[in-house]
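Taking the form predicted alone, here's one chain by itself in structure tokens.
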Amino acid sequence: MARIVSRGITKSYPLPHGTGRQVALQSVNLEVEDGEFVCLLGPSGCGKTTLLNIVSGLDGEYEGDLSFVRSGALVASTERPRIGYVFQEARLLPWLTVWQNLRFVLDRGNLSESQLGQRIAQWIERVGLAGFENYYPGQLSVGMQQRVGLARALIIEPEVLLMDEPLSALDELTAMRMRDELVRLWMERACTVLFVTHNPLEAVYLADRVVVMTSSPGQIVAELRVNELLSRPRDLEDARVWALSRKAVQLLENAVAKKAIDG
């Protein structure tokens, strides 16, 4: 596995007409641990998916310095971990059905096409799909769709999984089990979770840490350390939860409001 090591990331963006730059992130320092999960909460526009993509590899237009280590090590540019990541719509091929989608995603490597073939099976059957292998992204609803799109990104066995807002467009019944779905994968994997999410209850409910991100241009302001409070497993019916979830929402009201203050 490896540890993401950000040191005074700070992005940019032109504005309209060469009037100057939008600042999306300013002098953003964060370390997760490896196989640790961390959430980023913070209000829209504060620079969260911005900061994904950046860890991603998509984006490599900023200042400071983003760099992996993996037992102790610093990881190479040029051989960086592996990262899943999961996007906010599921983004699958829509003219490639759920076992193609997989396939797609899969070096062959050492393995023979059987053995390719056993792995996206059990895939599928671990996130609840066995029998829709041949159905296309169309034919499945917007929950399945972001099944499909949990197992491309952990069937490459990732060191590192990126998450952005993957159960926001999911009705909360469906968010629940994909919830459960997911920490039980994540403790499976014991993968590096980088997770961003607007609920703070959802947060601490997966989190073993919240960051909480102010507005534009983002940064980091205040951390829960939810593991050092809550054991695992975690249930949503637990005051201990609850009580932490409106802890996260002061420490992001209190963000948001200094952030007015200081203009």
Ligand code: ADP
Second form
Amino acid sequence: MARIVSRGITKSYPLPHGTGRQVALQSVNLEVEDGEFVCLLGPSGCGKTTLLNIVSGLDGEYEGDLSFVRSGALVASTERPRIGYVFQEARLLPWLTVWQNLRFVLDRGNLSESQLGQRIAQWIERVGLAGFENYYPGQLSVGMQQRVGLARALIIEPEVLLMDEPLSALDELTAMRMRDELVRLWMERACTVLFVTHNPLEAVYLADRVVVMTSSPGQIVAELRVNELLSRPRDLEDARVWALSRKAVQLLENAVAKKAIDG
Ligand code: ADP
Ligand code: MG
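For comparison with the form predicted alone, kindly provide the form predicted in complex with the named molecule.
Now the full complex is given, and it begins with the chain already shown.
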């Protein structure tokens, strides 16, 4: 497991036409503890994906410091913890089957091909896709594709799991089922999770801690320590979940209004 430490992360993009740059993130300080499940809640366009891309290492062009701490020791900047990333759309390789998509991300290491095969079979089973090993992504529903995306991120046994609105393309019933599966898998394996969402109820239902961002340029302005108020497993019928979700909505509204006032 690893702790994520980001300090003063600022990121701007060149504007499409002409000169100037648009600031997408402004001095973002965020720490995610070892094994903690943090939901980053913010309006569309506030820089959530930008932040995940930076944390994942996909985007190396930013100001500020990003580091990882493992067992109390700073991870060398030349090294990275093992990171799993689940995107908003599954982004599977369309010419590979479910089985092959999972095999693709696995390093052989010192495992035999049959041990790898067993691991793949286990993950296919865990995400409820037994029987679909030889299907191509185009032959699966969006929800099933997202399950493959989740298995692909988890099969590498990540120390850090990044998730970018992974359930927002699903119908609400499927999303509800997958939230429970996600929590179950996380509780079994405990990795550090940074989960991005614009959905306050989802954030409260999933997170140990909800961190709230303003609209663009994204800044972190509030947090809600859900785990101090709710134990697990949680129940969507629980009135406290709804009360906290209303609180999260308020924090989000304040964050957006603050931006409107501050300019
Ligand atoms: P979110 O994920 O919260 O919806 P994003 O991180 O995708 O927000 O985007 C934040 C801001 O940065 C938006 O205004 C968006 O238009 C801009 N942006 C994102 N990616 C790029 C890019 N590759 N080039 C230019 N601008 C971008
Ligand atoms: Mg996004």
